[in-house]
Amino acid sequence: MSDADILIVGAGVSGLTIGWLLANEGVSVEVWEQGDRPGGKIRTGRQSGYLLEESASMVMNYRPEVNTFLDTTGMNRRKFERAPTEHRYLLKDGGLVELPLSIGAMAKSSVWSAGDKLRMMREPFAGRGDRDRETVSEFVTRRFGRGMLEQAIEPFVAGPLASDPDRANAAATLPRLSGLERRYGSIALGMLAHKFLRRRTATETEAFSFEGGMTSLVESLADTSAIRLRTGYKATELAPVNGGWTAIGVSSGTQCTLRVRHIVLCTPAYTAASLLSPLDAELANLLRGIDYAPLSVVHMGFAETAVNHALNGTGFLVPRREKLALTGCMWSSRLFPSHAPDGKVLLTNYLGGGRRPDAITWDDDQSVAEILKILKPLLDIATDPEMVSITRHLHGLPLYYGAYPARMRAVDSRLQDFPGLSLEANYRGGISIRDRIVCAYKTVERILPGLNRSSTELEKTRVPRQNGLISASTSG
């Protein structure tokens, strides 16, 4: 039996970030990862000179915690800013229309009818809904009308979030918008208040990747010498003991045991449910009730001369009224020119999600054919792709369906019976890398006081602090 202060099960972004923050506070951290590599679904590959992201393609950030984290880990020096572009498109009636990014542009846009625009103007007078149970569709329709839902919010929810707005909980899926309603009674008035009353320390929104792709972030965190990262370790049993926990795992057929003071499960909900079922059947059932959307990521590379569209934007989203399995297409080489060889174009397409889960069963030929049937006339593409890479995620993204806030409160209530146990993964607090870093700060702030370590003990094992890292989690 070996010992550590903290065991983290799962070496995705959540687990590695929590581990790094704790190690930076002098805490003894061990991380078990069932797979043969850290990072979870985040993986950057290369094929024929193209740089391919199998899941998250960039960080969209507006939180100061993320900036502090990148500064202290040194990853800020490896940030690779997204190329500037002001155009975003929507597929409408078989053609691309530009999505307006300002109120003035919305007034002139052909995306919405005059009736839609008049309905949106009445948003400040809309009543409030049921925060626990209201769906995204109900929330957006109540505040803005069907036009805003169908032509803006639904494509976003179905695309980047792989979700179904008719089932997704509004408060959990759109926390910023629901938060504005809760605080100001109106989203429009709340946005104006934020614009004119913004704190001086507010972080500007930016989008970026890293030199070498998103895997660079994972590798940097995993290489931290203060973290004992063990790949190929599958946790099989957890047991509370006096003053802590015992974890049993298997590696290469050999059983291993670890005694720790705190365990953080950074696994998918269904994996956490299996581990916790012998301890609390109700908690396990709550976790098993969290659905995941299957998703296929299809990269296509073309000669630049074969694509006659200007690709002067980020790409396009697809509303469900178009009745397609494709939820969006990102013009990756426009956003990050280094992701494609000179004279080449990289298009990243997303199939399935909560809208069309059956698309995960399509073979390569059908997946490519369905996408090209849309892209060739839309972007005036003259040839088939010279490079194709397909990644299928059977359990792609967690879906915040139903009365999700109530489900999470119930999970937290059950966890009170298990001091020294935390759950932290992308089914809690948001799916983006930004969200995972912010939640990691909150988790560490919650765990540290419970360790009850004396200042003398901390000094013996402390990793040198870097500019008051942990204190950054209370800002913004």
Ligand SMILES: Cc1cc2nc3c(=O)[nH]c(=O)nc-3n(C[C@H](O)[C@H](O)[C@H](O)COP(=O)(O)OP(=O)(O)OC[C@H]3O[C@@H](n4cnc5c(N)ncnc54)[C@H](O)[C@@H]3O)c2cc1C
The other form holds:
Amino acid sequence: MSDADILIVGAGVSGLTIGWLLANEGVSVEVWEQGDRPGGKIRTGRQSGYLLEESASMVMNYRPEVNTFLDTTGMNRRKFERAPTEHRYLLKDGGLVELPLSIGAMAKSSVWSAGDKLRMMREPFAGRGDRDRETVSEFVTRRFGRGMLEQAIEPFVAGPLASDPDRANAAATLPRLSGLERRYGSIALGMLAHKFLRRRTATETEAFSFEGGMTSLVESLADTSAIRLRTGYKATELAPVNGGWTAIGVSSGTQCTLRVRHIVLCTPAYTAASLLSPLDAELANLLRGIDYAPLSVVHMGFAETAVNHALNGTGFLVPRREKLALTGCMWSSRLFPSHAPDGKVLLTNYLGGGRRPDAITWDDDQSVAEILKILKPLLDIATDPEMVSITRHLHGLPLYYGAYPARMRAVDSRLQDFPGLSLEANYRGGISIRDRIVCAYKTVERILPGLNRSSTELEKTRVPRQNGLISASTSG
Ligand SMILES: Cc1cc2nc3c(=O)[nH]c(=O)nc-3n(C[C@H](O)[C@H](O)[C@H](O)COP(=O)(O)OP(=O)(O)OC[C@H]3O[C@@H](n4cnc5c(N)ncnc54)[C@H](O)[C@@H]3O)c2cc1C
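Return the structure block for the form predicted in complex with the named molecule; the form predicted on its own was the one displayed.
First the chain shown before, then all remaining chains and molecules of the complex.
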């Protein structure tokens, strides 16, 4: 006799999305969250009239599953599109250069030398690499040369992914690019084919937040009455019993026990490792081996009159050759004007990550000083910020380092011994919110038959596959 069909441990976007989809299928779902609020990494703060995202600031979507999910949950009505701007920049020799977004613009761009451009044109003739072990740096250099690595891919991998291309596994970190190579033998040719077919099969890429910020998404999922959400509940022990599971947790110093048919662990990998180590030391070791990058998010607010740069774009990324701990600066009030009061400018800066993990130890003064040293001359800023807000993420983002696909295969193989247990969080299948929603659909499809439920509702809300052109796990 079970107390619920499913226990989900962790109320981040992974756990809440899975919980929502299961509850929508009539499954009885309980969610334990150790913190005092749902959302995990996602949290929107407010200060002096600014709206401040502590982690994710937007969803970048091209997957139909995400559109379907937002339609079904009603969150599409609260979508808040990013202001249209195509300009994005790179810090180069102390100035900003625009990153080209088309092949024609690439040919004219000053980002790359003539030699770099000639090398890139040889991409269709590049040989194959070792999918299991090849790093991002090896993969990109093999296909496009060092220019493409240093001026485009490295800043992207170090910025939004907080990773280090010399250690990050190419297949896991850039699944779209490595998928194109696998399928077409060439990324350039694959993109051409993809572009041709995409017109008929896939959704356009769009970037958006929600009214009230990203926290609205997780709060709305958590508000669903069909999910029994218990905040302040920390899972401490799991045990398989009689075709189901018993979970033991602690809430306000009191122990609680729950019997369920299935457990989905949506915690970081290191927490899953601690919970599973009494059951399977090898599985725990595989999970413990997943590193996380520390990173700081530093919001700065200025009077509009103090910032003399036009800020005509999304912001800029910083390549490693600039030797800075700043990996990127997002021009947040340009993208989402309502995130700053009238007459103010909001700049969101990212410090550290896999490139400079030590930056997490900097105090507020040092963090702000290091950023202003770069921003003031670059954006012609006349004053110090009138608002500063810093969030430090000690375990910011999981790093898909080393032989990552092999590690995940080994995790899946160990899980065969534990029917009724799933592991789903951002260390598997992509870090972005888009990836988390796509993975949630797959998890629910896998779990439902074991609960003797057919996925009729899921069928209704499912979307046509994209002819297999985009691989399932996408963080690129
Ligand atoms: C600075 C930053 C910027 C980002 N920007 C973007 C962006 O713009 N767009 C985008 O798509 N993505 C972005 N991301 C990535 C995205 O926000 C995360 O990958 C995603 O929110 C992670 O969700 P999750 O549910 O997998 O994990 P988490 O959010 O980490 O949730 C895990 C939950 O498990 C709980 N938990 C842990 N242990 C226990 C336990 N024993 N018992 C009960 N509960 C437990 C935790 O308290 C937590 O709530 C960003 C991330 C960061 C850090």
